[in-house]
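Let's start with one chain on its own, the form predicted alone, as structure tokens.
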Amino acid sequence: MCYTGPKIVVSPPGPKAMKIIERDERILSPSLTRSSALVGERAEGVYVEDIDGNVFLDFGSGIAVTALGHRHPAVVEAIKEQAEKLIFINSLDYYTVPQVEYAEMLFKVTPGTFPKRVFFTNSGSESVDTAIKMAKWHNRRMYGIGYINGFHGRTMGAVSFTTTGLTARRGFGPLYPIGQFAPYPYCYRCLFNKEYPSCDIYCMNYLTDIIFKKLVAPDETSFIILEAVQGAGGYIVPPKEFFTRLSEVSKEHNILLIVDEVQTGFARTGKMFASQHFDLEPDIMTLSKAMAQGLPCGAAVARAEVMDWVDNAHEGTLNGGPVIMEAAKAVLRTMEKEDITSRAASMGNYLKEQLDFLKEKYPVIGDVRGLGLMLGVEFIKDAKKTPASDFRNALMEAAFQKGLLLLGAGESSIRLAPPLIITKEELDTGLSILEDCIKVLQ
């Protein structure tokens, strides 16, 4: 396969795709969202080909999963080599070399030089559930604090701290009755109608003056969990001072700080982890997505003294299998060899500059924000910042018809998270399609 750009040979979804979609809709869970009518059959680099032969430029990476592009040869080779030797042996009862080797590699690139331990999982949601259980075991405190507009997954523990919208929570109550929620610093839409930086991070006052004085005592609070950059909520980047003050508060009250890096991790933001933009050294980090390039892999990495639970307190049969660990090792080796973090930073700067130009030309673009190749574009109807959800949805469909894959986020934003190997020319191709669609739809 050698793709040179998007190519639409039949209006998607084509006849072959429609047959699969019709079968899918009869037998798979109706809870699956499906952003576009894509039936992917093969992929390479930054391109995905559907079952009808249409080729799409991927600006979503499967929600920031295929950071090294589709089918990176180093990862494919690592999977093949390990599959020839040992596919599975459960890590509840036995030991494997790849787990130990990958853990040691991971500790070198995660924030903090202190001793660490890791528990491997199969997904971001599992990583979050693991972190919650670990925190409660360690300090034997009852409550946890999450953030409004945050997304942490859909298992019962994770969804109890997911607040991007009611659809993830409706009908599943009672959820874990331990959570209180503070406002995340979404400066473009401040809940308190303040302006940054003159606000002096006013939203922190809600945590210290409302939650800690009227709802939950600090000495009964086990953990604070939040995303380093909110993902599904709209790619919201907080001011650095917010994390500085949050770290101070958590340390003052011996509350564990859980930072969710499931979507932001592994070079996506121009640093290996988004926490490093804010000089954060979390007590627990949750990881997944780009960790093994699409194989089911996640982790909770913690300060060694925090992961002090005992034999049989928490386990999982399929966690950290040898093939998955070898894929994850290949990801880290490749990111270092190809200097992927620097590439994400430079390409991200270029993409943001171009999006800022579009923002000046088209009033429907209300905000452009992000770090590295994790950029959000928010669409509005008017000067009052009324969310333009219908426009965003129409834009995604129009782009799909022209061969560009986009993903939504928040109420009226798209999230741009292309593979980190993308070139400037490929970014320009996607930007051209994006602008053409905006012109037609505005």
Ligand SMILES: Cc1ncc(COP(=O)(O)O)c(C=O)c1O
Given for the second form:
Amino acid sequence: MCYTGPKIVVSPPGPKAMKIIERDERILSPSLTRSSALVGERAEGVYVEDIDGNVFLDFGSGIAVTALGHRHPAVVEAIKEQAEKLIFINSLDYYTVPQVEYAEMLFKVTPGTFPKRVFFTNSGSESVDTAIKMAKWHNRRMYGIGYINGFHGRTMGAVSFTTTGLTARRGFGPLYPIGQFAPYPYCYRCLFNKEYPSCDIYCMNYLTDIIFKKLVAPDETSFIILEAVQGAGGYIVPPKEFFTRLSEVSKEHNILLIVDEVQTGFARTGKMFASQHFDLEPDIMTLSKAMAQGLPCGAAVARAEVMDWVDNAHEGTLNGGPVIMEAAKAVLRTMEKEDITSRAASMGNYLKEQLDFLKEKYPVIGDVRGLGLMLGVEFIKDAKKTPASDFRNALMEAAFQKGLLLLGAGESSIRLAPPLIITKEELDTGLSILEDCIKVLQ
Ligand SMILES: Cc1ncc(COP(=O)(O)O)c(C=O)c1O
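To complete the pair, please output the form predicted together with this ligand; the form predicted alone was given just before.
Below, the chain from earlier opens the complete complex, with every other chain and molecule after it.
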């Protein structure tokens, strides 16, 4: 396999894909979103080939998972080597070398030089549930605060703080019954109709003046959970002062700050973790996605003194298995060796610049935002910024037909999160498909 560009040999979904999709739709859960009719067969680098031989340029990395590109040789080698030695012993009853080694490596790259502990999980949602339980165990406080438009996953704890849309929540109540929600600084659509920076981060007042004065007592609040950059909500980047104020408030009341870096983590934003853009040192960080490049892996990393629960309080059979840990070690080694954070930052700057040019040309593009190679493009219908959801959906389908994989976010945005090893030429290829589609559809 050596792909040189997207190639559509039969209009997707082709005949083989159609057969699988028909079978799938009869037996798999109807709750799965399925953005495009892609039946993946093999992949390499920034390209994914479907079962009919169509080749797609991947601008989504399976939601920011395959940061090193599909099947990076170092990751494949680490998996193979460990599989030859030991695939599994459970790490709740026994110990393994890869877990200890990976934990030590992880602590070196996560924000904060203070002593840390880690609990390994199988997914982002499980990392979030772990963080919530850990916080409550530690301070025995009742309440938790989330953010509007936040996405933290689908398990009962995580979905209780997921507020990207009602479909995630409807029918599942009562959810974690003691959550309150504050407005995230989505400055392009400020809930208070204010403008940054003259707003002086007015949205913080909702937390301090409404939630903490009228709804829940700060000294009964266990944690505040939020994403460093909102992902599924639309790739929304808060101003740095927001995090400065939030850290001050949480410190003042001894509330644990849980920063969800499931999507932003591992170099995606041009720094190893998005928290580092904001000088944030979270009390607990939740991780997953790019951590093991597609193997089920996640973590809650905490200040050592916060992870003070006792044996049997929280564990999981498959968590942190040796093959997964070796893959995760290879990811960190490769990220360092190939200076992936710098690549994400420089390619991200280039992509952002090009998207800004498109924004000048096409009024349907309302906003371009993001950090590193985590860039969102929001589409609007008019000067009142009416979300152009249909346009966004049609654009994703048109791009798919031309061999470009795009993922949606928010009401009318796409998220551009290509593998971080992408070249300028490959970005240009994707950009030109994107522009062609916008031209035709606008
Ligand atoms: C920020 C964030 N947190 C948590 C999750 C949930 O992760 P998972 O789908 O692995 O459960 C996601 C998934 O998109 C996410 O983006």
